[in-house]
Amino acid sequence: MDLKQTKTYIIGNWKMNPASEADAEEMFDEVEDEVYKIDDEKVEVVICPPFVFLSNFDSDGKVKLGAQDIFWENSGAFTGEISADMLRRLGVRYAIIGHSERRQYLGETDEMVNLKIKAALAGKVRPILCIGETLEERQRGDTGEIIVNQVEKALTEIPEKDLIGNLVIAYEPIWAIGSGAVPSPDEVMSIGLLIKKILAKIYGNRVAAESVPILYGGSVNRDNAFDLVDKTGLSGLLIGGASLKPREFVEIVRRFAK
């Protein structure tokens, strides 16, 4: 069975934007109106809006819905949290887990990330595991060690059968997010190969390594998007700021639909 990735994943993370329901609906509709003719066997388009807007969107269209976080329990006294079951009932297919902003500002640990991935997989929501190094770690030459540590801890006690066809990994160097700076395609390619090597080591074969889409994120725009996939061998992009500009986001999607 050939599990090598042929589909391109273009995922928009709106973060804490926009301010109003009307703006959110306008942005989503503009993207959906433009991508409805795109072959979804070639490109998987996902939008991850704030939780409060998820129920406003059609979950059965070409644009798939993603959440920006998930909790590791299904119910209980966990004020402010959202479970996999709640998300799935809204038609949510994906959930971003371990984004650097949650790690940095909200103290999310690798152990919490692991619990969230397990909950997402159990709840039939595809986890998008975010990993990446800080500028200081990069300057010290610690990028490889950081990536190995984050992936291994995130996948602790997760069997291969649960992982295949479900997990997505997004490499987002923290120093690139919102900075306008991006690593070279060669650097991105080397990280992609490292992630595959880690997966092969964890599971003892190349099946998991070939079945998991690996994406790049961090200051992606219309000018660098194509090279960050075409010249790296990665499977797509996790896009922040440019996803808030529907025309630019759609332009990026179209580049991979040809």
Contents of the next structure:
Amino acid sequence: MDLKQTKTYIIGNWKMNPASEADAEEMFDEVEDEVYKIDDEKVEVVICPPFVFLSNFDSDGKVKLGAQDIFWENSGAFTGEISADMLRRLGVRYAIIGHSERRQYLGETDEMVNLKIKAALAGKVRPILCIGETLEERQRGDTGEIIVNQVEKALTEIPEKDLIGNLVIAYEPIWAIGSGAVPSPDEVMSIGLLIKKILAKIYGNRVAAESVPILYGGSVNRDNAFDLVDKTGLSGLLIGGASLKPREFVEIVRRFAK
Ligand code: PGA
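What would the structure be for the form predicted in complex with 2-phosphoglycolic acid (PGA), given that what you showed me was the form predicted on its own?
Now the full complex is given, and it begins with the chain already shown.
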């Protein structure tokens, strides 16, 4: 099964950075200026800043906006939460869901991830589902099982028609996030194919498997970015640390716009 899609997705996850509005605007502008110069038919560039900066940026520009999380209800007594409806009204097109840092520090479970994906789809915000194994799981040889389990649980009771053209999946091995360690392109490719197989099994055909972009995330930088897509057949990258350096981030974007 071919993994490659026509568009490459380069998504920056700023996490809880930067501290100031002024710095956020400067970073965003630097990326946007460059993205206006490239062929956006080839690359979809998405920036996921902290919630508080989302309304500072132009949501109709070439750089698409993403949130780093979403809540599963649309409104009501849910202190501290942000809904798909609120995000969409701000022009936010994407939301990262189930990032390992939220699973680890905020106790986010596969069941919550499933509810959040449903809410994002219902609210017309594209979910970027994050999955990946810990170092211990990898060393025990459990990576495949973990991936199968996370994907199946995240997509429970989600009809195929809702996913097509909406869902994005990011394979982010937890041991690779922020560590400088990166799996080989062969390993990344085999996980990409596994995810496609799981989609084909869940939906009983290849439509979802062929339409859902699969990205890689974890210690992506200007030196390894191109191979992690070119040699793996994946559809793009979810970038943390290197997305905080606009010059490096746009250098990566430019490689895929040629
Ligand atoms: P990193 O983070 O690129 O800094 O490893 C990736 C992520 O957590 O999405």
